[in-house]
Every structure is written in C-alpha cells, then in structure tokens.
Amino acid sequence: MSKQMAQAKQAYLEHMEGSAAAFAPGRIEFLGNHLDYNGGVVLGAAIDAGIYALANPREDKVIRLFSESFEKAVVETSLNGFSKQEGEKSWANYCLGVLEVMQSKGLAPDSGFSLVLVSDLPVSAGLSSSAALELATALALAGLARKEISRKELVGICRKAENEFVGMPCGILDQASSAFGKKDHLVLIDCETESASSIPMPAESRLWVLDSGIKHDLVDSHYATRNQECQDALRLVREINPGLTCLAKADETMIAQANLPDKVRKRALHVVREQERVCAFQNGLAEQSSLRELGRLLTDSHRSSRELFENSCPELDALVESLVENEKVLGARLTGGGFGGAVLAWTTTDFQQEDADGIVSSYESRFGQVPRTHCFAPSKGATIEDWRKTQG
C-alpha cells in the first residue's frame, strides 16, 4: 500500500470511528398471500438485493436521514421530538417509526445520527422495500448504541413500527423473510406463534420477478379494507367456532355455517384454500413432487387472489396469463399486497432473459408500459455489515 493509500485509509477510519453499517433484503412473498395477519403459514424468501444503511454518530440530538432513493427529500429533526412525516418525506416514517419503537426498548442511540441509505431494490415492486428500510434501520441503530438483539426481536421491532407508526395493518412477512432469509432457501414463518425455518429451493428452478410499473401505496389503498374484512369474518366464525384463534385455521365448513356478507365470505375463502396451497407446497416438495404440480399452486394462488380477494388488477393478471403459457414458467402469481407492483413467475432454469422480454413485448403493446424484469436469488438475511472490512 503506498503512503498516501495508508493516509487516506487512516483519514477515512477516523472519521467514521463510531459508526454502525446494515443490510438488509427485499423479499418476495412466494405463496401465502395476505396470509400473515390472518395468523397463516407462509413461504417467502430474501433476495439477494436490498437496502444498505450506514448510521454516523452526532454530538448534539439532531436526526439527518438521506436516502439515495428520496435524495430530494432529506428529513432533519431532533431525537428528543420526532414527529411523523407527510408528502415526499413520508419515506422517513419507516425509520422514524423504528427509533420510537427502540426507545421505548432503551435500544436506541442516545445522542443525534445521520442516516444514510441506499439501495439496490426497486421501489414499489411489491418486494418490500419497506421492510427492508425498517431492518437495516434498526440493525444500523442498535450498532450505533452497542445494543444486540435478535432475530425475533428485530422483527418485532419493525413490525410494530409499520403497524402504529406508519399506519400499515401488516403481518410479519416481510420482515421476517428480510429478518431469516437464507442463502438458496425459502423462509417458512408461522405468523400465529412468530417463529421461522428455512427449506430448501430446488436447484433447478429461479424465481423472476416481472414489476407491472402500477405503483401501489399500501396504506392509501384497500389493504387495510381487506385486513377488516378478514377480521370481520373471523369474528362471525368465532360466532359458532369460539375457540377458533385465527382465521387460516377456520375451514370451509365453518365458512358456510356462519352464514357471512358476499365479500367478507369471499376473503375467508381465500385465506382458507391459500393457506391449503401453502401446506401442500411444503408436503410437496417433502414428497419430491413435480415442479410443474408444486407450481400450480402458485397459478392457483393467484386465480384466488384475482376472484375471491380482489387485489388483483389488469395489468397483473396480464403478466400472469403470458408467462403460464410459456413451458419454462412453473407457476406465476401476484407478489406482495397486491393492486399493483409485481409478478412472480416461478421458472425452470431454462427460462432466460429473452424469454423475460418476450412477455414485457406483450405487455407493452397491451398497456404502453415497459415492466421491469429481475431474476433474483433466494439471499441471506438483515445484517450487520463491518465497513472496515472492506478497505484494503
């Protein structure tokens, strides 16, 4: 290393002596949807792209929060009186909502911090970029504060931010597939007890993901419509099934007896057979079943995603519809909460980037849009990165 190289790297660790560095994953949903705050089992994974988070240390208790994504929209305010954000700088509640769940842990910094984010994840792609800001936050944080925690409670931590800070309904889907994600495995989450294991994906499949370009707002949308109506029906259920504790372990049966509103029935109907698919993906690949028979369970999913919980839109249905009818495509669903963002299409490896593009032609002759294709890889979880590491 020659001597101005020795200085600079000296310069460059004492200026950042103190700080903390996170990654954390997107992730795709693979089957379960809307599953997670109906109490369900469902598949996610990590993908190998994500939200880096990089946390300096301030003297006074001034907050800096940038991301690279929102470059226009800096927030800056003080760690004694946060308040939530509105417009363009709404993206910050995700990490504000973070540090007022840490304080009240004692988890947080107790001094001010710039923030800085970036990412390598697309925005409103239904692959949880949401999640992803909330555990690199919390991950960059603790380090800032020199506190520990686990899996479990980092996952906590994000979720009850995004429910009472943020205002989303969600379950613990997207944070625990960014929280247990596993390098070439699905993530299997128990959402009524909150606990995950991993399973392996086979060798001869990859997971594309196809974004429609229709952006959705999860919190101005119908999601918190649809988490209503699940728990309306679960209330009648319980009517005549008291001691039923979820709705993904109600049955048809049960559906039928308690006698619900059209739609309210149509959303029970959903969560019951979703949650059917999701067993029988697990028991199916247990019992080396065909890929092409695992994979209708994905095309399954999304037909009842498109009839009974009505989250669907054209443009998805679309990409869907294209890619069943290609032999390489296993199966192909919605992603995410759906009314927009992306596709999954769960493909054989023979299926490549010119077989990607042989769908967005379609699609946008059909629309006028050009959607965007990835290929992603089931990835490692949230962690915490040594920056020091990586000067040489």
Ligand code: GLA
Given for the second form:
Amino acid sequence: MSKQMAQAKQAYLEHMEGSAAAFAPGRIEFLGNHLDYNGGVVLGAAIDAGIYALANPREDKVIRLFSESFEKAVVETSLNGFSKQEGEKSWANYCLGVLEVMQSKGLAPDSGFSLVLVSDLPVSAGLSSSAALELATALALAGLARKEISRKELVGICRKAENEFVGMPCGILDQASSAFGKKDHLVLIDCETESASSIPMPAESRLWVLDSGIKHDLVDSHYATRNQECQDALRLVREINPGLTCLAKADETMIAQANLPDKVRKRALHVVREQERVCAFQNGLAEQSSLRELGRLLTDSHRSSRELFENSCPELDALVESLVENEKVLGARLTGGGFGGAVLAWTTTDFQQEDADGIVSSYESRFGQVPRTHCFAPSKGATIEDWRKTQG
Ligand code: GLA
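To test you: the structure above is the form predicted alone. What is the structure of the form predicted in complex with the named molecule?
Let us now look at the entire complex, which starts with that chain.
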C-alpha cells in the first residue's frame, strides 16, 4: 500500500464517528459433554480463530448485515420490526436474536446500523462459530449503543438469543468459553451458577481438531431430544430426591433407585459419569497426575458418548480409535453436540501435521472423505477491539 493510501485509510478510520468493533473466538469443548444444560461443571477453551464484527451507525432505522462467509446472503431489515430469516439467510438469526434480546434489556442502539462480519473460523467444524457470531455481534452493538455489559451478562444475552430466537436449546458452554477464554488456559465453567474461572493448560500438550465434515440431518432435533431425555431423567430422579437441583449433581445410586426407562437411564448415567470425569481431570491436574492418565478421561468420555449418550457416529468413532493408537495422543473424543462434527485430540507436543495426515489418510480410505485438521492454542476471550489501532 502506498504511503498516501495508508494515510487516507488512517484518516478515514479516524473519522468513522461512532463505529464499534469486536472479536469473539471459537471454542473447543475440552471435557464435559452435554453437561451444560444439566447444570454441570465443564471445561472449554477459546481458540486462536474467531469472528470480527465492525458496526457502523446509520441515520435511518435500517439494519444491514453482511458476513464474508455468506456474502451472497446479505440481510436488510428494520430496527423496528424484523423476523426470523429462512434458507441461506438463516446465518443472520444469531445476530438478529442478539439484537432482540439487547432491545428487550435497553442495551441496543436506537438507530439503524451496518454490521460487517469477517471470520477465520471454519464454519460447521464443531468450533461454535454460531456462539462467536452472537458474542461478536453483542459486543459490537453494545459499543455502538455505548453500553457496558459484563461477560456474564454477555453470555446470558447470547444464550437467550440462541434458545429463543434461533430455537436451539443449548446451555452456556459455547458462549462462556468464548467470553471467558484466556491465553494458555482452559475455562472451567460452572453452568449452574453461571460463573467461570481458568486453569493453566499443561504446556507440554496441544489441542488438535479433526473435522469429520459430517453434518447429519436432524442434528438439531437429536440435540433437543437428548435435552428432553435429560429433563425426563431429572424429573424422575427428583421424585425420590426432591432436593436435587440438576441432573449433573445426581449420583449413580440415585439413578439406580429411580427405575428409569432404559434410554433415559443411559443418558443420565452419561451425565453423572461425565461430571465425575471433569472433577477427576481438575483434581488430577492439581495433583500433577500424568497427562496420559488424564488423557484417558477424554477417551472414556468419547466411549460414553458412543455407548450411553448415543451422540457419536461411525466416522467420529473411527477418528477416535485411530487417534488413540498413536502414542503421541493423550486422549481423544468428540467435541460439541455430536452426531457428526469434530473430534478433539489432546496430544503431546511431538504430535505433528504428518501424524494428523496419517490419521486423515486412513479415514479417507475408509470413508472417502478428507477431514480437515487444525491445531489451536487456548486464547483470549471476546473483546471490544480498538480497530483504529489494529489497522495498518
Ligand atoms: C453444543 C451446544 C452446547 C453443549 C454441547 C454439548 O455445542 O451448543 O451448549 O450442550 O453441544 O456439550
């Protein structure tokens, strides 16, 4: 870029009165599968890839939403009345949902705006690009409206948007990992109290994600079914344990005494044992147990997903089984909702791209598809960006 052009750009940026920008990272679910909406304690991490949002105020009431990832599906609507988008424009529901919740709390801008979203996060790769989209939008809109929102409030706004506007009955794992992320740390989220803290990620390990590329139809409806089965389990266990606040706080004796239908019992056992694994991981780290021993908890989590929660699929099982044959892999499991999506491999630092490539080629010969592989570092959480300073 010529010197004049750089100066012109700088002057332009400085005179963009009232604009706001934000960044929100994607997340990895490290351990604690389907515990969040069951009031459990889960471990996530924000990653070093995410979504940038730049919002510019307008004089009128028009809202214009543009995402580089869906550039043919621009959404233009009005601040005074918007509805859920369909088909190729449905990506914008995460932004509109956030806007609706912020309006109800008096946190949204009064005038229209243009929102531009740019992402370096693979879409549909199980890294929760949807939560990143929600958080980046919420922070940029709060910036436009000159409102301060705490990270806890941010998480609540985004989850409500996803539950009520988008219609996905998720918990807070994705939003809280993105909001509370910290460089080189895992985020420990107590989903009952909605509070978070961070614990150092062992430096001698790495996080790899292998995206199977499988997105089964009905993922959302399977997720909702699992959520319902867990609610059924809680209701039945509470009949003999009325003080129980959430399913993640139950134990195996309570499950055995409750005489649950077989499917519901399996889901409940997954939740209770998964919660034990998260606690064992946390304690093991504090007591400096070997990483290999801790990694086994991740692989056990996957087996429980496969057998008890039944949210795995042959492709994810194959990735996990071939990963754990490699001695540089400490543990591997599906990450996120399941029924397709991605596998997380927690590895030693010796695990390299050629190791990942070996797993990919055996997967390709069996399933005829090439999973994408990524190595991510636990990173900082969502922030309002001073984008004038970050431009060249
Ligand atoms: C998805 C949901 C999360 C969580 C995980 C499973 O990522 O969005 O809220 O329930 O699945 O642990």
